[in-house]
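The chain below stands alone and is given as structure tokens, in the form predicted on its own.
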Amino acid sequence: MTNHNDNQGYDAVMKRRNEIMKRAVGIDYAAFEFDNIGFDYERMMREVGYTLSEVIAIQRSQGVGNTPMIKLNRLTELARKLSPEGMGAQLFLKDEASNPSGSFKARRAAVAVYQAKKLGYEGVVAATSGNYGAAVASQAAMQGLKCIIVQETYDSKGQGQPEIIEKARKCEAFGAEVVQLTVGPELFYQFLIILEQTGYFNASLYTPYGIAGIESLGAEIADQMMAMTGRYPDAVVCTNAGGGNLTGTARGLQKRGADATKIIGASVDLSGLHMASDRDFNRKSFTTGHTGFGLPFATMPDRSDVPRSAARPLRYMDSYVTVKQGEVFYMTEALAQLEGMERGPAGNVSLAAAFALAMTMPRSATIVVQETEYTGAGKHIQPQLSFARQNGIEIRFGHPDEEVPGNSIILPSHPSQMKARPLELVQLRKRLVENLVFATAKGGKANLSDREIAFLADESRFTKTAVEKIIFG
């Protein structure tokens, strides 16, 4: 007979973890598996989710979406003066700080938890230390559903970062129960106990339901862009972390026809430093959209807390940059003093990419920052960067190149020195190709099939010979 505490045991749980995710989202994953290493995402996409109009539906039920497109004009006058002559694309924000919870991932959220419901769940948990957490709680509330978040909180010494912090109270005051934990790997094994002892719906950021729920954000995008300017847009600048938000917005402007429009993804340089280290988890001032996201699970999607992950970034990006923590707060409080608009620093890091991108852009061209957050008390900038000083972070204006995660915030002495630093795609390519040969396939690299060939240059955006040259040399 086992014994209940070594069948609760860390092992035995991660052994189950498959199991128990399947029960907890209704999806069979595996029916979209084929051979060794392949997935079928897009029929995943047509057959598990929502077509668009269900998605938009689903959300204007629940007061989400429909968000105001906002031209910034005080900003696009500061870039052109800062530009070349005939450069200073056109800036344009989707404020995504009009939803229910404040954020863009009250999309997601309304097409999950409505899922749940559907399905019949009492209740949801999802496990996210940022604004999903208040999103599904949000929806969760509206629904008439119970409602737990599991959140990365504390460091070893019981320090909790402000915004954090912040997103707790926020999921609280909705009526949900905040379990908090402190960083390392205890988080995705306390996730799986409370998803199994409750029954509850994995509400997670990267089923189906989630993406489509974010494929309404680009096609209001596309439609906005359109009924201003008589075009789509040339770029859209999106906050990259898991992967999510990029992946439904491309796939939003597509159904939507605007194939040409460069999809760009942003993260916050945080090069050095390890998420789950408990040295390094408050040494950071974003809890999201940074490079500690953005680049694994970029070349790893499926490291998620659902079997196949419906996030798959690299299949839509056409270029990725990075930008510095002070030049976010540099432009979070640009925008509210040259715009009026008191924005979350996180949700400005596709700002702070979009103004550097638009000096190096024709005047004719139009940008679109696609998302804002809601700010709030811990996460305003004073409180953020009180605490990193308070972590021995130096904090001063200069600029921003000489930025060392972990050890400074500098903030630009002049917006000129505002920079999108691209990364190399073909590598992150390159390396995603390997990831998912050499970590997944069963039968060895010798063994793949030309349909998984074909797959993975889904995956990566590489012909099937440039594939076949990675894996076979």
The other form holds:
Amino acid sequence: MTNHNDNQGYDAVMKRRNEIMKRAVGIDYAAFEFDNIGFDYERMMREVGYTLSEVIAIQRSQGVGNTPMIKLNRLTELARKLSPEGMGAQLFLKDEASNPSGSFKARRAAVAVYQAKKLGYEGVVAATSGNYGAAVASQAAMQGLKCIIVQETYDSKGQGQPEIIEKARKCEAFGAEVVQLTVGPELFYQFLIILEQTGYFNASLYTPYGIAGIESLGAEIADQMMAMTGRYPDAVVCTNAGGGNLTGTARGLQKRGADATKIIGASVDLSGLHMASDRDFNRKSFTTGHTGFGLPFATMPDRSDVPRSAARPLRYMDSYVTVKQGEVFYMTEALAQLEGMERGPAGNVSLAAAFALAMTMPRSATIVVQETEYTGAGKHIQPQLSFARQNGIEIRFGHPDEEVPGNSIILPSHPSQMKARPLELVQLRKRLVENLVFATAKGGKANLSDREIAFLADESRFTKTAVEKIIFG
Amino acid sequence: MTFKKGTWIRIKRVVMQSEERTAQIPEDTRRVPLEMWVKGFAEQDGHLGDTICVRTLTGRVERGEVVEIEPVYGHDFGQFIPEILTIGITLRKILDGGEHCDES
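Write the structure block of the form predicted together with its partner chain for the protein whose form predicted on its own appears above.
Zooming out: every chain and molecule, the one shown earlier first.
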């Protein structure tokens, strides 16, 4: 399957982008597109993806999923102590760190690697600096395929976040090759060259396989909560970056009939930091789960590494909140100190949001924190705070609202200061409609068909009339 | 420092010079080249700083400057952060020591 093309210049490679992708994922996305901007998402998920029971069967055969649901008694007690009378929802935690690669990403990788093997690919490639790299590497090891992970790792001084360095080590521990780059979106160019050169499968986070793989997580949450409490949870909080985690979880919950469960997205507030900036790269203490990915991916999902992303979070999100870096570090320590569970900080974004939300919800309510991730050298609050301090970031106790991303990390002086700050979801949904129409409509907005308006309504959860009002004023 | 053919080494290569970088990136990123690091088995004997080819774990051949021989993982648990130590003490005091919400 190996392919070689002598012209590896930037423009030439980017021009071959569509054909490289088509060969590397085995999906003809054009088959699901219609008119100017229309895209039949559900048909793609049906025809290309796997059913929930197939996903579960694939994952069980690889030791993935079926992770414990843990009742967070001490953190709930703390929230109740800090809440007004009658408030303080019961917190539960889905311990996804128990997956073979140490995070929920194993679910996505299991299905993607299974598909690659089924189609006869010799290996898989994934572009990720996150836990997904280790997940793909782990699954490639289990299913007997070769694996290359392409990572954005260093700034121009060759300095890398300890968390990303650790993730590279874990990929290599599973026998994967790791290609590390400095900051910049041209990583995608190098990624395309590797796909073309090797003929491997693009185990993208955003294919239907990557998303269908998470539906089992939503289904398990529904089943476990039904068994433990006799009903589905009132809210599930998902850390939101590329949107796949939330999308897949929500779809899984819906497939179990947990329609009343509120789906809450949570991201770390990194406003003001540019994700492609060499300088800002090491001034952030979170490499994922933050607004730098969460907001652009929610409002422009198809900006991912496949032509049409299967992660479409605004179709499912009931609210979207932000938390501060200091609050997440604080809750990570709280989880260790009060619940006896040491887990990586990035997975605890949703925990920080859930704790804050618990203080505003009645005692009878239940909230599920939907994931945890493994921890260890580099990927732990101590090296991350130490790295931040070395980079001149101020770290102190204070009010979390005082935190300025890139300048300070403020640990709450008291846990009652923890807050889930709601984003204007209606504005984000409007922006999504505008982006879909104005960024892609070749024939202009006047030519949109009725079927396209219906597609925009599904994407944004507005009525067709509301969509028309946004477009035509 | 020298190494023999077949030694596990780390190489570095400039993928794009700063003037070749795409226009839609911040100014500070555009001023610097896009660099890449790969590990593999040396295809020949050499010295640190030489430009040579390596064969990676998947069998690809990459060429670049040798920056590390038998590379190690240097990441650890970082420097002591005294603030972390106090979080558990505070929380246990609130939970088990009788502090109430009106103290916040």
